[in-house]
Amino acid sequence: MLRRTFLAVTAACMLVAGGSAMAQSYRTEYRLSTVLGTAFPWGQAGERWAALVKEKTQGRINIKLYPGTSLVGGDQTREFTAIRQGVIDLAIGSTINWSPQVKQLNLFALPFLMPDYKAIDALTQGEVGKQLFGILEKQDVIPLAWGENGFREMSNSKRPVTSPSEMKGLKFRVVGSPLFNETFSAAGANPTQMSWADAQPALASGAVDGQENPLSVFVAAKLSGVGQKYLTLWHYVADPLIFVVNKEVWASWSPADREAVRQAALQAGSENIALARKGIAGSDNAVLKQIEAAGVTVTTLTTEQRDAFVKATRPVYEKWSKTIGADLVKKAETAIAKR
């Protein structure tokens, strides 16, 4: 009996000791990567995704959000190497801005690949998106969920565009890609790649004439009061988000903590692809009046319109076909017509 007592009382010592011992290799805080604050649906992912971490692990684990890319200098296009390294811990990143470290991801750059909102959902919901994830495990990053920063539409400052010989003289920012920098290129106009962090004051300056992003951006930006007074929607591209954890991160939590950050972040991501949507998809078109009220026109372009583009930028299409994978490009194309 009394054997029984001391063994029992030692193996609830060790169990306790390895409770204490597991919530000591847990973090204080852990550090969270996103391009934009929380004025926008992609910094409001981040901050939520933190927030529903704290409840499912009851406090366990506890995420402090660091927009702005603010742990690589603000340089989004250093964020999946930061992430790799352990610089960052999780991160909710651009399928753009990752590109140039995974070049599978430029699959959603190809220009108008994507026509509406259900083939996004047919690449990020089906196998491809499964290869995509199964391709970023590859990499030290623990991919969970996928978010969404919107269809790229296209304004400036000078004149309505509606095709590409409009575009002829004028100067766009975009995203440093050199996907980007050809596709604009072969639409007709004169790209320079800059940080986010820099574009604003780019606009206002009158440094470039027009950006690409999302309507949420635009309105969050409030790029209309920066000389960005003609929008074209054409749907180029669109910029699918992930939510990743640090594979050398992920592994130090319980198991049970793993399966509460990846609920989290499936809840997150879900809530992030509904915001980014909202008065933009379907019928809703809120975000558009929105913007006309703020003095700006928008052009919305007919089919024959959006073929001349799709025309324009074919060959950089073929290009870089072969650059991200025939076969994962020609499954994205399948997918897409199945929608």
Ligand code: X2X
Given for the second form:
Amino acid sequence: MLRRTFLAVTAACMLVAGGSAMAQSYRTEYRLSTVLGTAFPWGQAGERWAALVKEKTQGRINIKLYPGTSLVGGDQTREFTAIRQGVIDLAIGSTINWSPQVKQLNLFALPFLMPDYKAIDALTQGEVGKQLFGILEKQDVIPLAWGENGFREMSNSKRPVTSPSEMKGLKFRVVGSPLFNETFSAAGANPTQMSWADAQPALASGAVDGQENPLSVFVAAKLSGVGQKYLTLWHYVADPLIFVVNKEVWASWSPADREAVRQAALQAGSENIALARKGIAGSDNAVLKQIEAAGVTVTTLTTEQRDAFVKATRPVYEKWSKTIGADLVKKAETAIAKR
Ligand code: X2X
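Switch over from the form predicted on its own to the form predicted together with the named molecule, please.
Below: every chain and molecule of the assembly, starting with the one above.
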């Protein structure tokens, strides 16, 4: 009698818990990977997603944040493979870091494709975004929402830069895809690829002169403190973030919990985009003021100066359009023109 009551209670609990027997296979913890930690909008997005999931699933899904891409020893270009293999259960990843495995994601890194925030939105919130999500899903990674790292501006420790000729001899740390090496070479500089973990000591020791990252990262990582005294605003590329779940993990959750995780990602994603643009976008330049107050010389390119960089990097754009897929690039250009 006691045993039967116990079984009945257990079954009722499981129904309440997951809506199916699947609840049995839930793990006590799921691992969420990000590159940047909670001092940055990116890491805060991870924290927020985890909190919203916990709330919306009444604690059935418990997510732990692993910043610093620590689940792959800091090698952010291996993150996507690790998600596919189940070493990582969930991630909020930059399109740049997953580009070596998903060549279409190089789209956002085509130099000067996206002139402004509306252009980013035209891609991520439109047909292009849907197509890219379809490509990820075919690779067994379930995409749920877009977030944002931001427009990437360049800084260096040597001099103000307004033209490709002033890039000569400057050693830049670049990320991820070989596309970045080619863009910086075409722009006149001397690029070298390394992870974010290695970038900071390399900047501090002077092993490299410069880097490129969004202003929100520049400020939170205190790059002015490692000699980055010259900043050029050229808005050459922007990297969106993508919220994803490993396919098997996704399948192990009840439909109701999957929906909760998706809604949590959408909410955390839109909050993340707002935060990534705060103090940077439109007339709100509080972040730039903060950077200038730290003694950094900020250079804004004139249209002519920017055009010289566009022209210098155009062959890279053309070459990589073929790798990404001419149709997808055309679709993106059309969406941007219509924004
Ligand atoms: O490594 C970088 O520069 C960073 C943190 O922006 C990315 O992960 C793309």
